[in-house]
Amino acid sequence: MNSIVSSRVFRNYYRQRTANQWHKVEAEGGVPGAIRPFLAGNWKMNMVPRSGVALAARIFDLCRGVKDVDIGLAPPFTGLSMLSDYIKPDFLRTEYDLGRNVFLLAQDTFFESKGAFTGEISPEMLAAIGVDRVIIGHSDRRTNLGKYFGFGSSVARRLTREFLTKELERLKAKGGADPKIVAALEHLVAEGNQEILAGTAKFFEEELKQRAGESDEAIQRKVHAALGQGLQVILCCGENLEARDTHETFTLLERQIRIALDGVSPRAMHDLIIAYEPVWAVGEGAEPATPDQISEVHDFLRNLIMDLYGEQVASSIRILYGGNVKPDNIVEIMAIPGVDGALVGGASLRAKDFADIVKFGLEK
């Protein structure tokens, strides 16, 4: 990574805004109002419960006495209860000289408290087993679900002459159908339009494989449900490669943030963290965003929060970066004035790597 920022790294700081620019100002550890960086490990679909506890124990052993950053661990749902029993503050303080700077994270939640929602987990259930924070809107869920859940092929099967002819006959027999829908179906099933229909089916199948996922509206409902249950929220946002290449990054990010935070009060914003994770920088083999790219997006997001909630909230809200964060680039990332931590994927599955990230800027 090519640095555009000062090599100075703060582990406790205030943030000030002067001349339309954000700065970090060093603070003593534990000073009221100081910002403490947050380093969160998202284990995704890895680690059975016992292996997760063993990994956490090794991380804590390597991070003994580190109290000036917040540490988050997000195991799969199956590992939450066992890990919750292990990371009790009194035990962490006695065993590892850690304590209330360690947080248990869930990787997702649902927006209803109970009901016929097979496979989902409510905020109430998470809070009941000791979860502190929940990740909402991760790029895996915003953009990748369609690749595995078959939305594209399901739509393509409906864009056939046989299926649409039956639907047209059904609508006409039922009566009262929207004439625009009837006209569209008649056009699509016409003999001369079969190549257009086949091409449309193929187009939507490929598009949905890449794009199908959680909507901005669903993410908004999850944010409100989690905050309402007393959970802190790590709200993810980020653009795909197409948006980056077509210079639509800021437009997309603004839409994601405005919809997700619609109806969230300024007071509730104290329980919210934003994580910027460009989709094109996530995953094995991908290149992390450059310091320039990270800096401009974090400034944009912080100024957007200032427009929505004022300078006080904007100066105190923590905005993380996620996307191939590793021990060899964390110092450079954390030196960027707008960055308050990292959402770490693959490197959080290796105890030494994640411990080195947590100890950024310290002598090893």
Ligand code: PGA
Given for the second form:
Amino acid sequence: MNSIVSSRVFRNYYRQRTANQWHKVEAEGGVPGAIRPFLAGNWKMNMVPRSGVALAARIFDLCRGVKDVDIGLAPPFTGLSMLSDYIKPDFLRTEYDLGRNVFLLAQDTFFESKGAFTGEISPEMLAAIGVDRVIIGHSDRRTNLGKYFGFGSSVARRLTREFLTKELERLKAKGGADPKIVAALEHLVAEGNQEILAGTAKFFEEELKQRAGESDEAIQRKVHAALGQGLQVILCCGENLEARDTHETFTLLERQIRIALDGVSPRAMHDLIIAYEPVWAVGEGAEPATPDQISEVHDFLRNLIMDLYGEQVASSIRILYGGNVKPDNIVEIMAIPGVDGALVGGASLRAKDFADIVKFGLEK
Ligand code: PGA
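Let's compare: the form predicted alone is above, so bring in the form predicted together with 2-phosphoglycolic acid.
So here's everything in the complex, that chain up top.
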């Protein structure tokens, strides 16, 4: 099998990365190997343990001898143990001529180490079964509503008023409702008793927060907990369609990154990878972001890391793209300056597709 480094596509990747101002530190003896491309498959809620091992075996078979890229596999929690036993470096070397470039990824972690947290898994538990890296803040776990914009009471009030209006209409249409209740509702909708509205809105707000998934603050705690256990972190960020349409993309991304990384030291940043995943580009039927869109966000993110941590960290951190990465667009995506790899969902469940993505740099 050809070495990827000897191939044209990979050389181009390397050249653009080298030409990039961020490369300077590498040349000066910065973090060795930090710019190796990282291609990670997020299996989401798919694969029972045995099918996961079978899929991994097919991928490794197709990726025989590929040593110049890092490969990540993220099965669901239940598949981690079995896959961990399977992907021991010695075995991978003798069986598939792979190096220590295969990483076991968890899809999430909780931030507490133990206790009464039914259903949660701690970073300690992941580390104990050989997990290398953990995905944190995936958009499947964040939500569009509220968390992106900090669900505010004005939204809650609007929802409350809409709810009350509908309720009023329903009662009127049904007929026979207690006239006092109808009058009270009419008054609330028309005048808006601020106290009652605020109270009801608060209730909605809490309710929605409960259901809205992970907040930036929870993600921050997870990042700290994972790094504290020696796990590397793949921190996901990305805007939803509403944010893109209202030109809030950068504000939102900045908020996600600043909060998630609050308190993370420059040293710890060497164990952190960022994945930019525009929510609107993720999943079946969606279109991937265009090279221009990817490029401007990756630049923005690297500049943000530069502001927060300085040049050395900014030059060595890997920033991946995720959102409908497929064998037929991986070469184009990896050619975008500042893209250091991909987080792949759907295509990572098909051995041949994922292997082709991993081997993006090999001559066909
Ligand atoms: P997709 O998912 O490749 O299926 O769009 C990407 C992801 O969610 O990580």
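This is a predicted model, so every value here is computed, not measured. Under this definition, the rigid core comprises the largest set of C-alpha atoms superposing within 1.5 Å between the forms. Positions refer to the first chain, counted from 1.
Relative to the superposed core, Ala225 undergoes a C-alpha shift smaller than 2 Å between the two forms. Gly115: CA moves less than 2 Å between the two forms after rigid-core fitting.
Relative to the superposed core, Ala177 undergoes a Cα shift of 2 Å or more between the two forms.
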